[in-house]
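In the block that follows, a single chain appears as structure tokens, in the form predicted on its own.
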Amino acid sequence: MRISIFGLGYVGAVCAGCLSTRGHNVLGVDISAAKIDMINQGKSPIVEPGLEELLAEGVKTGRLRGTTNVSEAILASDLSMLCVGTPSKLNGDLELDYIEEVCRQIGTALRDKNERHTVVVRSTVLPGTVHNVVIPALEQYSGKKAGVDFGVAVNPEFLRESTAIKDYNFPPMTVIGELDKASGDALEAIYAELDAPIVRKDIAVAEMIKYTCNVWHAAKVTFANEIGNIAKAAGVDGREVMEVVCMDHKLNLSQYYMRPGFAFGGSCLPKDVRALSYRAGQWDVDAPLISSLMRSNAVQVQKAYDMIDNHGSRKVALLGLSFKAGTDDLRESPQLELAEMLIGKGFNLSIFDSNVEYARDHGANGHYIKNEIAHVSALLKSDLDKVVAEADVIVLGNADPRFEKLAKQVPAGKKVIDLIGFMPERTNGAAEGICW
């Protein structure tokens, strides 16, 4: 494929010596004349391992050069990777002006083009930024209307410094944001040859995973950094710990807890996080990420009220109050703590979860459940199905299989709000859900 490539900085020119090496016809472009008479002259702009052989063998075999002309590059190229930097501004936002500026350069050059042309937009930039400012921009300058007269998408890139090279080739995962399917077929091809599963999403969706790869990654450095720090406070060398940590796929290094949804609870998790809090500061290690969990959980019971209060209505079904399904443990669970605001904000609530109801009368928690929380477990109701007619908000409060069904089909006249992810799509008109 013919592809040009804008702003020939770390990704951009990892790209053009990567995509080169593959057969690809790559045009660089960038406002330095000094990066383009390197790229011509076959050497690297950047320092990264083994860049400049494949740089140099691109611009060797003829498919590979630089310029600094915006229209040759458009006129003479099928797709454009746009790989501009977005630095951060003094109040840490993205500063945009250098992609809303490549667009403007990009708009006016499509304007003596017929033929289809897309635009791909690899920098690093934040959920609504191709909307909002890169096709404005291209239609503007244009003429022409985006997904129709051309395209546009969205490719994140994974690159590390020092093994760029290697993750292009080795990438987990190829991401793309379409605005359209015949771009996502366009940018598609280009990667078809890479052993890595392609993933096809809308442009803000693939704009949001960027971001969330890369905070997660620096929460990953947080969190082993003041576990090191509170285990040398202990005397215990930080690195065994995290060793051992990570050898557990099953639990640490999983999917299991990477679900949004409601607050964690139990007899576990907010104990233990509460205590190695507290023991941190006795022994004045500073542990803000580890010290915020707490208050993070608390957020999201909020979060969920405040849902459940936006509706208006004072008849609500709460179905689940156990932490989790399959179980009548009711320690430090999320869904008891909003029922119990929901009962203290004069709320006419409702309660279903069989395995608690059966515990009240048989179980080793029955005297907690009938004492303890008398004014909660006497909302407890038998019958499903009338628990969701008497209501108004139906909140599915965990992930008992029986409930699923009122996310996909909200009963008429109800609203449905999904703390689990039961429901199918993002938006389901009656069904809401707490981080979708």
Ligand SMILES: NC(=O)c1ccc[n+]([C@@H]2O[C@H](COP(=O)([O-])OP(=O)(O)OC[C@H]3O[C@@H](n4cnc5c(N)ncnc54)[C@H](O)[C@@H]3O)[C@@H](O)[C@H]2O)c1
The other form holds:
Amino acid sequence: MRISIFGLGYVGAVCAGCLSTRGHNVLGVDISAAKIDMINQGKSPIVEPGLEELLAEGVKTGRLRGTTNVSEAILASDLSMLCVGTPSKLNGDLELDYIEEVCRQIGTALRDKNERHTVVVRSTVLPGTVHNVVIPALEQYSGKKAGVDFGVAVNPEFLRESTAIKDYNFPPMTVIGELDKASGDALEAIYAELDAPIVRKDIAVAEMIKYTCNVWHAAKVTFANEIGNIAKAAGVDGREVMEVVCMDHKLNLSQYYMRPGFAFGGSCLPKDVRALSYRAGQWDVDAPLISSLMRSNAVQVQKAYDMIDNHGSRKVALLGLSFKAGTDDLRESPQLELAEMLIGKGFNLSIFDSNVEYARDHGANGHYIKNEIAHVSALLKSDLDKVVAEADVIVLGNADPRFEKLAKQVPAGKKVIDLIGFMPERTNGAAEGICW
Ligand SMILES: NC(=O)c1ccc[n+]([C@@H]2O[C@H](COP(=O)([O-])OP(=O)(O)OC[C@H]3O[C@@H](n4cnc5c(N)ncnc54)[C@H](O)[C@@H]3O)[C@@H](O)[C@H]2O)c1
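Please give the corresponding structure for the form predicted together with the ligand, as opposed to the form predicted on its own shown earlier.
Below is the whole assembly, all chains and molecules, this chain first.
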């Protein structure tokens, strides 16, 4: 394919080298004439192991060339990759000046192009940027319509400096955010030869995936550092601890505990987070991430309460009182916390949880349920259909499979609030997810 790459910094130069080596015809564009000169001499504008060899080979075979002329690059390519910088502003916001400028330039050049061209944003941009900034600029300056006259896609880059070429050749996945199918197809054609899954999504989803990955990496580094600091204060080598923690690919490094939803609870997580934070404080170890976990968890319970409160009706059914379906354990259940908030604020609340109801009448927790939370236990009802029928707002509180159908087919005139993730897709209609 004929590809133009705008911005020959770390990302653009690596893409230029890798794509030309893989047989594509690449035109590199940069506002820095010095960088273009280096590219045309087969030299690397950045220090990156193995890159200079790829660039030199590309120039030698005639598949790679640099230019500062935007029109020339647009006319001589089928697809453009935007790899310009998106640095931080002083206030932390994203600086989009380079993106806006390059879109104005490409839009102007597209005015004179008759064949379909695809513009791919490879720079890291916040969700909404392509729809609110990139497409309007391209449309305004080209006088053409995105998705009709030219294609638009997002293709976040996951390379790590110093291993960038290996990362390009062996990516964990290729994420494509597409405005329309033709744009995604054009981009997929470039990556089809790589041995990695190709994931095609809407543009904003792809934009968000990139931030989620980077923030997750930052959270992992911070978490491991805080564990290391606490471990050191305990006279333990944190490296030894994390090595074993990372051996567990079933729970620790897996999809478990990695789905957006309701707050964590139960007899272990809150107690243990609290104890480790407390002990870290006693040892004068500052662990801001770990110490913030309980606060963040409380925010999620408050969020569920606010969603119920916002509906307006006072007639609420809470389906699921224990922190997890299939147990009667109410210790630190965020669902119980939510129920108490609703009771305290005078909602007309009914609760369905057959495990807790059974435990009240037969189980070891009966004394606690009957006596210590009598105000909650009194609201437990046995008939799920009746509980649903009598409420205006139905809160799906744990993953009891009997609740799932209510998210898929909301009873007429009712509002369902899904804290679990039963809803097949995101809507803001009769069913609403807590964080989807
Ligand atoms: N560096 C990384 O490891 C990495 C990894 C993944 C994603 N990203 C993202 O990729 C983007 C680029 O990062 P980078 O580190 O390569 O940036 P960089 O600053 O190294 O390079 C940006 C290049 O764009 C050029 N440029 C600016 N305006 C231009 C224009 N109008 N036309 C042509 N060229 C122009 C600059 O001269 C510069 O050479 C950023 O959004 C970044 O967040 C970076």
